[in-house]
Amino acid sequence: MSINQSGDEIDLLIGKMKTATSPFRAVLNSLHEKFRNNQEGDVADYIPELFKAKPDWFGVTVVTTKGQSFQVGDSRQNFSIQSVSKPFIFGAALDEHGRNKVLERVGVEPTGEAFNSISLDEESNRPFNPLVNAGAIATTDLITGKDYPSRVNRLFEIFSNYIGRDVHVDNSIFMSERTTGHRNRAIGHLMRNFEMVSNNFEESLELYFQQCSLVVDSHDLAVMGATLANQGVNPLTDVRAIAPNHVKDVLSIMLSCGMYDYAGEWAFRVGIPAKSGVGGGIVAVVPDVCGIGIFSPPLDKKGNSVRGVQVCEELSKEFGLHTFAVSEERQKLIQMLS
């Protein structure tokens, strides 16, 4: 959202998104039809259970800060959240420990290295940012609780607040994560050597595997995005999921680091905070307006959903959603929804 856009314009933008004949619903249908036959990309196979996803699955959902929902395609198809979970755990760590303590454990710099790289910043020994695996493990390690079951319950609470319903783990994916998670264990041991994680980091790795195995659909992701767009309050339940002063920190890291090593290109071409996952999900946030949730399993070589990237690029271009776009570019969408 442009800082010059008025409250009346925002209300006009999202206040009419209620009917089945909405022009915006037609836009989503058109985008789904345009990209659903794209056969580019490959379903992730390094975690065996992920490879079972059907390449044709393709769902798109938009949820506004007023709580209206627009969805098309396989919007209710379940899948594992994977790395889309990372910014939300970063936000929870900020809420529980404060900015200074969290930044002692993890940096905020983008990196051109692979998301599962076994490397730390040479000067600080911190992971580069909370959206690579090392940084995500470090922030998951900050989830509090008197014992492991209570930490699991806290994990579920975090995501339930964002989604607006109880959440659960896909046990087959969790076990697949555990069985193939040797690289993440190596990252954990490296960070323990530099005291970037606690003594119970092995328990935290188990928690991280559970985190990545949470079951969501594209509507859930859109609600999560809309919660961030709504300054941390879930628009469907009115439950606060994150303190308002930490929302900008989460959105900043999503914009600069959220799309693996395509993040710079994404910031240039699309320009909205987003996070992808190898399960095929993408969550994107248009502050004060809406959250976007997309699910399509085939991934490009960077690890991002091919169709998901295409949909976000089209929406950003069509409606001037780029963070640095002038407000006039959004008038087409405002008019369509009026």
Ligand code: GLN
Given for the second form:
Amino acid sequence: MSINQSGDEIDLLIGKMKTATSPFRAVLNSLHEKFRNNQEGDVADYIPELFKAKPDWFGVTVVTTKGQSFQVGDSRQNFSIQSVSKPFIFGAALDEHGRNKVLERVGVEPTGEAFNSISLDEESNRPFNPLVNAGAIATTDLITGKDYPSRVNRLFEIFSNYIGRDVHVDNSIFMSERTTGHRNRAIGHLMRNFEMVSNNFEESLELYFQQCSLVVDSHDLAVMGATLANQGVNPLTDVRAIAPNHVKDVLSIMLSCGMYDYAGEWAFRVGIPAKSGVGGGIVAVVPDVCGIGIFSPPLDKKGNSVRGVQVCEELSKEFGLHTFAVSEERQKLIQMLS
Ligand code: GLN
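Please supply the corresponding structure for the form predicted together with the ligand (the preceding block corresponds to the form predicted alone).
First the chain shown before, then all remaining chains and molecules of the complex.
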């Protein structure tokens, strides 16, 4: 949708999606058909457990802000959320501590570097943004609780509010994250050196590994996206997951930093806030309209799901979803006014 899309236009778009013989269902089916045989990309193997995913898995779900759901393919296949979790924890940290305190610990600048790069802003010593590992570990460190179990419960509660059901961790993924997590520990120690994380940061690293190992499916991601699209209220449960004034902070970061070092290209080509993860998940948000959840494990060189990027590109083109797209309706008005 365009930034100035009217309420009527939004209703029309949702209306088009929801009718029983919905042409939108056909659009999803044909996108799935079009990309399902694309064999490009590789399943992540840097964490051994992730490599067990089947390259053929491919599911797409769209959930509207009115709560309708459209699914195709392996939409209910479970996988680990991985980096898709990061913007949601950034939002929770904002809710818990407010903008100023969070921005003391993490910046909002895209890096163009790999997600796991061991680097901090040289002037402020802050990690560049909350969607690279350094920034994500710093924001997870801001999730408080009287002890470790209460912090884990808080973590689960954050995601339960977004998803609308209880969540759990895949223990084999968690163990695999922990045993191979040396680079993340190095990042944690570097940030501790600059006092960007608390004394408790080793516990926060454990929490971060738990967070990455949460089990979701594409429908869950679509509901999470729809919650952000719906000003922070889960459209299936009516539960508020994030304060309305922080939604735009989360979406801005997703638009500028959400797709690893493809983020600039993504903002240019697709133009909607999104976040990907090495498990093969992508969540994308069309404000006021819907959340999109995609799962397909083969990743491109930048670490984004190959089929996931393709689906988003096509949806954006077909429905003029780019944030700065000028809709035909608006074009008409511009012509009438000139
Ligand atoms: N578990 C991953 C890590 O920190 C999460 C990264 C991701 O999805 N990019 O290494």
